[in-house]
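Here's a solo chain for you in structure tokens, the form predicted alone.
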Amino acid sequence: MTQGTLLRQITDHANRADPYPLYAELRKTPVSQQGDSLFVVSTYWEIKSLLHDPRISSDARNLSPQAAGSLPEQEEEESALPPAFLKLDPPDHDRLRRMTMRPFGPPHTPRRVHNMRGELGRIVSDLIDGFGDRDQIDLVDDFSYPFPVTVICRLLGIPREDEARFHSWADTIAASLDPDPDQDPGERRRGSQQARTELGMYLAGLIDERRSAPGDDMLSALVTDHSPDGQMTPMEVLSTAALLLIAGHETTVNLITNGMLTLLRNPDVLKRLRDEPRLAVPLMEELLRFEPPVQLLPQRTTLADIDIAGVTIPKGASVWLVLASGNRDPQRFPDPDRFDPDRKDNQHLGFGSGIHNCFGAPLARLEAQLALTELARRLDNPRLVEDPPPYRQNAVLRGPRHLNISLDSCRS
């Protein structure tokens, strides 16, 4: 099989169930030239490696002609809304990363995220009360989804009942991500600018309003917040806003997704997390170097010719980073098909690495660590209906687009 064909089977649908055989097959080119300006990048080293070096940028506009397909597109695309700090370099990214922490984070706000502990417990326990008597719950619409938006709602102060609206756009945009080569790509960047401008113009009417009357929320602190970097312009407020929402919530998703399935097919790990709840902390950095919500970073460009495992990248070219690979990989893992809460030294590739590490990701993993303990001490004998189960279509945030779980009961 070449790589060629390869890339297609793990951009293919129908391998979105298991696509680590494929992973292991990419792993013996690590860095694989795919025509002209197209780069995989497959083991954990080299992953490592391009995640920290300056060389690489975020930033969609530095493509080459050739990488982008046509840059007046690539323009069009973005100026619905402009880049958030994801898809920026520094210094750009630097300055609105620190300034989106100083109301989430230490070292202004150290205690954000602990401090909600007790209420994302709250939530989690009320959506499980919500099973009711049922024997059979779909994982994904009863608690995975509704969970994390909730918790995004109340952080960002968005309304609740507004859910409906942003959850569409939300789906348009994140699926714009995925790298389907059998999808009209004009096709889907129409749907995903509209889906931008839309979403802009909804947090725009937000943003307005916690200007004049602003709360305690992150939303009120992004327009009024006044740091030593200055503050935001309202642009740069609504692309944040608006990354923080969809991030917010995606990943989580699909991290307390897959861990429950996981368990579920690990039912000795899930009576161990249920008389041990301690057991949640690593089993969380294990969950997310397993079976990552992340599952590669399509769109990183060389700002200079990077020679790279034998292989040079040119300048302009789009790099492809498959980090659940690099987290597979036996070069750096020991047997790492193997599911192991108790693995040492796991260092993982599942919130990415160097300065665009995961925002969120003490707040996903405190979100995820209390959803599983509370799921496996209160579902009484859950089994899955079937596996595998359904997958969403995107292959970049990859999970079960349903979990269907039996039980016997719901314990209080």
The other form holds:
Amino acid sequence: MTQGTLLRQITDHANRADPYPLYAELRKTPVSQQGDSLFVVSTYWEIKSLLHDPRISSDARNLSPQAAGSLPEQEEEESALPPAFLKLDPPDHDRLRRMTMRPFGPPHTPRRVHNMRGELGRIVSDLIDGFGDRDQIDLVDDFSYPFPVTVICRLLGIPREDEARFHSWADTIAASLDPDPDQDPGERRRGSQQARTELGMYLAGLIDERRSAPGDDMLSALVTDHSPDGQMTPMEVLSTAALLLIAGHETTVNLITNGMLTLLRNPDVLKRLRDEPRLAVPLMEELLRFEPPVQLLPQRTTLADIDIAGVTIPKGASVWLVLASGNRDPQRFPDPDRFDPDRKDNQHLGFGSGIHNCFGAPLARLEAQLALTELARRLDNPRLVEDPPPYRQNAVLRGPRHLNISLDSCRS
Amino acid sequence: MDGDGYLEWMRSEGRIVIVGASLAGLRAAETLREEGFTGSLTLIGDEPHEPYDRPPLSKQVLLGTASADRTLLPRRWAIDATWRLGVAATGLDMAAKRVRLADGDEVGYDRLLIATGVHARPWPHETEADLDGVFVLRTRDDAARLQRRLTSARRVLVIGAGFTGSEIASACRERGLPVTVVERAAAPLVGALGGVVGQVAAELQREHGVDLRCGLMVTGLEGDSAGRLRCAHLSDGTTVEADVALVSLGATRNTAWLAGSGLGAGPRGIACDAGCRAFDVRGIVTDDVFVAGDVARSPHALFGYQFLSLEHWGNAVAQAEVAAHNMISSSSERRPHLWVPAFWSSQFGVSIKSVGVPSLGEEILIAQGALAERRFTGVYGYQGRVIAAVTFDQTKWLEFYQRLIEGAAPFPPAFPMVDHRAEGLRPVPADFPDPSLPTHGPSVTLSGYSPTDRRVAFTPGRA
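Let me have the form predicted together with the partner chain next, following on from the form predicted alone.
Following is the full complex, with the preceding chain placed first.
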């Protein structure tokens, strides 16, 4: 197969519903050159090793001009904000991530996520109540989409009366990450730009309020916390809040939707989950392996020539780490294309690994566990209306655009 | 070795005895069952408790955030064993294949696994060691006693600033107790990590309010008329008033019970091959006696086939699994124990991790981060190759350096990395103390090339 062909097939929307045979093809060459300056890594151990390699940078400024130019067109946010820690290297990455972690997780705030459990449960119940007595729902629009945004609102401390506005900005920004080919690109960009600006101004105002009257939410902590690293600048708080919103949104939507889709394709597992809710924990890990919401990490680059799997990736090259392919690597996972919630030793790459591993992982796990358990319990005789469902454009944040499910009724 | 018939019989009906009912013993027992051993299994342990986890003893238990009796190791597999707890093994008859117990009983075996571990080296002066207020910390009972005493302590003296001593000092400071640490070397942790990193550890301790006295020894402990510890005398002529003294002078291998057995056991442990089979005193490998955990010394290909003894949690698990597998496998199915040494410690809010054998290092390069920020990765070089690495709050890079060690990568590493600073441009001497000086420090001990090393091995009697 000629250079780049496979990659084009993977990004081609026609293959979105099932990219896994293409990944299997890709794994025949663990590290394959797919463009002048683009290397795609598809096998488990090679991905794992590069995720822990300090010669790999997440800062696009380290790309060679050639590599930067050869990247497929991306709908980049054009914003005046400084890059958030996702796109930075240590020590800046470490400092910002540390400061963001202080009000979110251990060791400083070990109970933040745990304490949200009750509230998450209520949001899930309310959304399912909202299905009413309909005999068909679109899981994406009716459930998966609104749920994580509401959670982030509560986490950041967005006042209830503003949540609706927040949802509408989030929707617009999310849509821009997933361009609809029928829509005018200029119009889409203007819409997204406007949503970003409005969201930014809104958050800036809220940050000011929280500074003078802090609550126990995360935004208040970010603006008032005096950590050993000092305090975040207002711009840093703004870019961090935007990162939490965007990174925590689409990914969780897809995790829940992919989860329900997989359960509907495996009715025996769905039934087990209904009967033994504790299955949700290992099931979640298997889901993160089987259908990871982030299929690949496209924004890494090399600071030095790296020899790996018989290939030398030159300095400054763009490196794509195909997590979803590593998760199906038969060298690591026996019978990898089987969905098996009882799988042992399931060290998947669904949340990445190394210093950039998913910041919100504990929250995402809890959200999706609660959501799937509750959906399994309450939906009576759920059936897929179409399989495969229609998918979003995005090859990186891969997931169905709609997931129509017909049901007999909704239990209370 | 007998033929396949014997192995089949052994796997289904044989008798396996494990001496040592802690981490290595338990994990070996679980592995045996997991791999299909259906014969009889006996675990012998000198402590009365079921297997428990030791790392929390110097951390959460002393802080009072976990109770000493809540540290039982999780069970991964039902082992259906006969437990002989609270009874020490006192002797081994290799010809008759029997283990003697302290209560006079004897237990016969077809295959034996020795995982007796180590005990804390006591304060050498016996009457001083008996003073009320003088402690060591190795067992769950030690930790419970110490924890109770800390609630009323006025000043704690920690003798020896290796990992255990430093962790205890950290826990005491977190409890708000005044702490004096006396260390013979120039800084804490130098035996394990060298002087460059030791200096950072020293600053860390002082910043957290530890009264740290380095380059000194405790020459005597003094009690009051009621036999309670009152003060300690130091080698510079000064006195430290303290009502609790914690002796953390390293560990001694539990091999005294094997004296005269003919097994290659001595103060430095029991020599075994890479497949965990014990050597006898003649340097001949045994067929039926296996060793795992802190008490084992085994040759490591990565480190010039030197015999390493490791007091590492992860090593105990890995070696126990290999030993158990090999005990019930034919020779071609046996696996070598080639674990790359790794350990962790948490103290004064810093997570310290290491891979490889730092104490072999001649030079150290601060490859990422900065010493002054207390967040860094140090790489140790030995004869032009990477031999070890240590991280302070930078755990996630360690895997990369482990691969450099495994691949004998050239030292110093000469490529750009994220978070590479000015001090990472040039290696400096790692500054380990003279290995001929007695030290409590290193958690890795290089103990010579030969399993029949006459200088140390087979000294009968107590270690």
